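Let's start with one chain on its own, the form predicted on its own, as structure tokens.
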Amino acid sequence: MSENVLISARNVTKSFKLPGNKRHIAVDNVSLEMYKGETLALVGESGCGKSTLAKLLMRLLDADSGEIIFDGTDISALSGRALRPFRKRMQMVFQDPASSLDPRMKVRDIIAEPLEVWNALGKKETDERVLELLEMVELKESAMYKYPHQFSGGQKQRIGIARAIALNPDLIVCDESVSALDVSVQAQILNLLKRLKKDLGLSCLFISHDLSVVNFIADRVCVMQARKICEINDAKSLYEHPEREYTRYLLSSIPTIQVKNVF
């Protein structure tokens, strides 16, 4: 494996048990590589296996077969204490910022929680780190002692991002993380993610069904269809010269604005 590869899947399959001893295959013999410092977008229609594949890569789900290689280590069979160091290096930004933040916790405690779980810093240093993280996601110091319900959707997502980067991970997974936001707020969050990726040297797995959003943020695009990878290419090539009919179909579904002359 190339030293530039951060995480890869090798012939990974995942199925779920259904009533009557039947099984639903959610990811079918998928292989892909994600490079250090890149944003790889995972796109496709609902139910194609995008989120399941992401959870397999993060070891939130166990694969039926295949291997997950993280920075040169096969983490497929690791569990418990052996897997714990890798957990720290992979973090997630969820789709709905309102439901992913504990409404009973103040922002300071939400962002500080991963630091305290890992016993990374003392209280004073933790407060300083929380303030630094708030500044990185462009929120004011006054946000520290407020509750999630006191913020807009975009601000809540910034809090979620601050929590995700608190432990300086190598990889963040954004699972439809802007789809619940207004278009203008989406642009702000996407620009924030691009800046953080550059400043912190992050790799980002960006899951979305919105190809216009993907075109803005992704270095490479992986198209999934019916539990398999249909096509993977750098973003420019995929948008200008899609190889597969399914990819052309997805691209044709991107909305366009037509302005009529009313004068």
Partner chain sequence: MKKEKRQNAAADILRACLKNKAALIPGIIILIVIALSVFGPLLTHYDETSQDLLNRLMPPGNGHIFGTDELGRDVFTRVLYGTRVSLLVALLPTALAVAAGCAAGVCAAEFKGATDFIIMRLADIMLSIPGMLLAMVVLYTLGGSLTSVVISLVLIEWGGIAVVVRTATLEIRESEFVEAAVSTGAGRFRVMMRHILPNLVPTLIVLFTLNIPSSILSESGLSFLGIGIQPPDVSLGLMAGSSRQYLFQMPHLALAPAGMIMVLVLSFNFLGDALRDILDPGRRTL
Given for the second form:
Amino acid sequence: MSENVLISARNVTKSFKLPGNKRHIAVDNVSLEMYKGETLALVGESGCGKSTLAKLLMRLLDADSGEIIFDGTDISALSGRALRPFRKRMQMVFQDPASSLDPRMKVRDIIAEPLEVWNALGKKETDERVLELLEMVELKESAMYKYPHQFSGGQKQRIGIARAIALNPDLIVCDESVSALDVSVQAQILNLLKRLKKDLGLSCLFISHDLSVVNFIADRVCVMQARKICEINDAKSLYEHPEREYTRYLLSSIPTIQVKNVF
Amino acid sequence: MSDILLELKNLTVSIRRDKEDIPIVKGVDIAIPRGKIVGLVGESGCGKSMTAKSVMGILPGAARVSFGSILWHDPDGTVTDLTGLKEKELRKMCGTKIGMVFQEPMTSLNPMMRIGDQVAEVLLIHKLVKNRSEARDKVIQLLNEVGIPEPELRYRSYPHELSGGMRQRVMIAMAVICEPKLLIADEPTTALDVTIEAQILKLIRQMCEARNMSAIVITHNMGVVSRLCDSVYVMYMGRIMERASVRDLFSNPIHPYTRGLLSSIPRIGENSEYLKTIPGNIPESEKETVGCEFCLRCSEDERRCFFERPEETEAEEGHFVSCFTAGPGNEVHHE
Amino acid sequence: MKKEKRQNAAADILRACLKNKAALIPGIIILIVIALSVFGPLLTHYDETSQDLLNRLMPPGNGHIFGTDELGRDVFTRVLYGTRVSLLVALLPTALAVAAGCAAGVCAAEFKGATDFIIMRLADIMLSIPGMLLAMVVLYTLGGSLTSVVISLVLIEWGGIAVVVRTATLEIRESEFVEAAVSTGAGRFRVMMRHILPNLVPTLIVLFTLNIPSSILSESGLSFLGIGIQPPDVSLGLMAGSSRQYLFQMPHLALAPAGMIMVLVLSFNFLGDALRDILDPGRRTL
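For comparison with the form predicted on its own, produce the structure of the form predicted together with the partner chain.
Below is the entire complex, every chain and molecule, led by the chain shown above.
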């Protein structure tokens, strides 16, 4: 079983300093395992610590205590140079497609950045790879030499996805990646993520506050409440038989639409 | 006494850019009945916010109402066109007869002022109370009504000391303190968590029913519409595509855009491999189209949509659709 | 078609400037002034220092466009040469100050801790001393010359620039695209060069153009007080200063250099404002 685990957190705690020597605990003694090839969703309300937990897993933040184990290696103590090979294997898709792309770089350079960081390819090969990636996220070739602001929100998010999969990572973390998008565009991006995940054999940590989106994309769901994990289960079982009171409350709060006759 | 409170007639709002008027709301007709909650739903850039803002006369700099009228029906039968009012008259009207709730309660509240004083301020500005202590009593009573625990204590809180949901309750209190006839809520729950959203929607519903107040709810969220509204207008690129009662719209969506929108929403208990989507992106509304605004992304294969704009037709009783496929003799085909 | 798309960012900015009247007009004026000062000797047959005591304090006309000064020197010629010095004093110390301030500000924001503390307190100290006073100390110590004027102007200006750059850097560092770069594995140096500096460029250009007027004015002030540029060198401030005795009889003596100072200051100010708008790519299409 354990070689199936891609990344796991063991008793991870993180707190932030507040003015006046107080500390705000953002993630409290959380343990979590994520398997290879699965989509695990972290859901919860704002301030429950789901984004912080994801950043801890990616080592974008340092945990106060606890271990982060990526593919059998404890990466929580690694720093700088030693961490870089692991950075390559986990990539992130951000919430706000506008601010996560450098406004002064052309799309080609944005998508090529991870390739250049890893000196993976020469200039010509890089261009080819960028083209290939653009095709994978269903953008036109002409996008290469435009700036991010020339694209709509959904297209920007596609660029962000292309950048995230450029290095063939094992894990991509989607932090509220579709919540800033319009409904019709959100559906396109969700489909794209699901298809890429299948084609590339990615594992995906999907952070969202939207339980209906999570229901569509996730294999397993982890509900967080107040800095701790409340319930974790298969998506199907969790939605059909929520065990915890809080999960039931969350599910009952979703505005449901009774629609017949659509398409 | 007519049962219509507010009527938008052929409302056109355009933005001036590079010496050109670009229409962003294109001849919209909306009627708000007394005591009913009307939803205005659409994706970003469809003009839903601009429509609401034109009612309040708070359109941003370059935008203006270039055509059409906004008619306010008083119970005694007088009709006022809000577009013809002077700034000062409109302000008075908006303060006392129309209340507004914004998306982000943190930025719409003054961070330096106690929340109670902010709510009381509205009463004092419009001279609806004699003095501060009377205002205070009224505010505390209302804070209690909108579900703020310990209102006497909370009266003295500053906005940052409250949670997002509590701030939105304060906003609602502020909007209804003058007993307006109409509440305009612009994405009132978008910034809130689902559990809080459910509570706030319930609160808006209660406030409307208790006061026989009408409301325009602007949202991109079909779920909000289905929970809160009586009738709904679906907007796309500045035009009304479909309007119906909430029950009719959700049980029998007719316009291809509405159907596409509804099928784009992932639903719990429905485990399809992929979502059905509307292809393409929302076009920039720069160019005026001759045909249907939706023709480029539409699933129906109709040539004339590119050259001709469909008139609004009544597909079933009280259910209006602007689409050729919904016209008489054109049976809608569902797969 | 393909070629046009591949044009680099500098060309994009230049094209935007050409389209934008608010940038184009002051830009052209500045170019004309630069051309005048560079090609000055070709436009006039007088020498900036040659005196003609028989034709002292002549009003404009008679072959002297702006008349002559108290030593019979052609004012027009002297304005051309003075502009040369003023432009040099405008551009050189401002560029040095922006470079120094940028380095200091980025370092402070990037390394935080003690580095940040030391740099920022140093900047605070510089900012708390009145600029003129600081310049006077430098000039009295080093003697009045172009070099010491440049040094004192850099000292006056770098602090304020460093503070602004530090704040801007911190803001950029917080942005998601930097986080995105870090999460792809980019090192600190790469993030600095590829993301932080390019995004600082608009801030720097604006700081540069907005500091030029204050440099021109400081130099004029110092020369006016007689501790800046020393005769026989000539600068606009010096000219304005030496003409103050004749202000009421011969106002053109002061007006000519003062007018040139005003044209330069205003042009750089307007250009700075326009550039700030142009350099924001999100707004460029509007």
